[in-house]
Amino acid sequence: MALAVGMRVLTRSLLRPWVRGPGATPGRTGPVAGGGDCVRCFGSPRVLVEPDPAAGFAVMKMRNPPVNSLSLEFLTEMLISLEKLESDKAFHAIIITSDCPGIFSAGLDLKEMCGRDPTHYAEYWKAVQELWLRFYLSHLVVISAINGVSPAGGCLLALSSDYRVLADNPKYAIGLNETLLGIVAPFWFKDTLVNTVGHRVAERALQLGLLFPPAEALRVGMVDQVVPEDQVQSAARSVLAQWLAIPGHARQLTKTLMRKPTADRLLKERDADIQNFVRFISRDAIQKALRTYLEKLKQKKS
């Protein structure tokens, strides 16, 4: 219910023509995504969209500091921004990147999964499912410009895109490392990874909770391109031109042909997946492990 209410409120805000991001002056223009002429940006507290209608794409910047954790509010705002772009025929692609230095996304927000009631856990997990489904099946070309570390849910978001460009920084590792936290990656996380890197690489990576540095991520196919850190955005825009040169209907139908069977499995088992998550995350041992981990994070910050 809270997700639905939040989306209605945010939708009313975001559908106002070209709403400016925080800190901007109403009526003023901001820099275009590609660095050319200026256009107005729109967005929400945690997501900034820099549109370039003339070029047919927009840059979606995640800005949920300090680590772009996928909180319920953040998930809602990303979904609404995606919906706005998908409903505008001027846009054919998006580039997803981070506005938080050194972090693409740290993944699921553990605070959403610790010390809450089962109703909240179910609501949160449904939002996580929805984010993956919408980005994985989007008719837009989705390019991830990965400019920071990207574990767990952050990796899943990157894997849901059509192409991934990773900054060449040894600190910027990427992978589904859920087992290190005592959590099991759901079957649709697993399916997405298998589709990307193959069964054996995925099996080893999931069991060991591996995080791949850039060179290794490129070797196993976790990402498609590794470039110097200051070239991530330009490389993403460059490769985007290749994707947009393909007739849109043919590319979209091919994407659906390739991805629909994977998405259909979750759609058929969606309720069961939510129930399994709620049962698992509600276990005393899991809650204790999450509390311990969150406490360690607090101690590191202090």
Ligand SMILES: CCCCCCC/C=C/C(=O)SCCNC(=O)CCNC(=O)[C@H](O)C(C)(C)COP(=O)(O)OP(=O)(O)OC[C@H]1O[C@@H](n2cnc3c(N)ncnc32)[C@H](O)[C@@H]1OP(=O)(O)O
Second form
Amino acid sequence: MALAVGMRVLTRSLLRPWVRGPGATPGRTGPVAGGGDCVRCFGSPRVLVEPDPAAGFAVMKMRNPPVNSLSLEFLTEMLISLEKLESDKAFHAIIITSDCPGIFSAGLDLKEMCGRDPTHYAEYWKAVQELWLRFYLSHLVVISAINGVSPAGGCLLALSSDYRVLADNPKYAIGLNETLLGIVAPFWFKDTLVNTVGHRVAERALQLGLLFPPAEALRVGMVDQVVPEDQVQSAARSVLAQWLAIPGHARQLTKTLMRKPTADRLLKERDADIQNFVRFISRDAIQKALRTYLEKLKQKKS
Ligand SMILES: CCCCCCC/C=C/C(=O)SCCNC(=O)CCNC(=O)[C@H](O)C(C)(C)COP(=O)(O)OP(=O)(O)OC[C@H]1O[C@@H](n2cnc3c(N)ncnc32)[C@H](O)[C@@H]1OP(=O)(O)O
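Given the form predicted alone above, produce the structure of the same protein in the form predicted together with this ligand.
Let us now look at the entire complex, which starts with that chain.
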């Protein structure tokens, strides 16, 4: 409920023509990454959408610096942008990528799960569920152009796409590393991984909290393609052509056929999953583990 209200308010206030660059004003043209001008860009503070309606797709750039952690506001803005693209018949596909150098997404925002009250945890988890359901079941072709590291929730986002292109940089590890934080990936994270890499690889990866560097990620099927870093966007665009050449209704129905049973598991027990999350995350031992992990991240710097 709170999410629905929040989304309505944000839709009105944030989805405006978006123009990049200092001093830019809505409605004017601004420069876009990779050169050229972006006349039709729109979005919100944390999500830049570069549409190419003639080609039938848009690029959704995550820019929640420093690490694209999936805060409540950021999740909400992503959902709104996705909804806008899904409701426009000009778009058949999106490419998700990052505007934060070296980071695709650091996953769920640990600050949303630490030191807050149960009402907040419930609202946050509902938004996380919603993001996964919307991306996983989107009728659009969703391609991830993974141009940075993507642990845990960042990996889940990539796994929810139809196709993953990863930049070949040994630092750009991908995986569900929850156990390293002392937490447990919920069943729908696990199911999404199993559907991608199979049961055995998922079982080992989940228990050990493995983060796979590009060559390994390709070998186990976590990603579909590894390309030189400067080619990740162009490779994503090239592969899109193959997906868009398939009759849309047939591809969409097939996607639903493949994914709906997995999504239905969560849909059937959504409230119970929220209660479970709130109970789990509120435990003193879990709060302590998360605080320690955040502290370690800080200490790494000094
Ligand atoms: C029954 C239910 C069970 C619960 C299930 C919960 C499922 C959870 C899923 C998740 O996604 S949990 C999050 C997992 N993410 C990680 O483990 C990544 C942690 N971050 C990193 O490893 C690194 O930050 C990085 C992404 C590799 C980037 O490294 P870099 O050296 O470039 O930056 P840092 O100096 O480490 O970080 C900058 C800044 O950002 C803060 N930060 C990093 N990650 C997060 C995060 N996930 N949430 C919130 N904040 C994050 C970090 O603390 C730094 O902050 P400051 O020190 O500058 O204040």
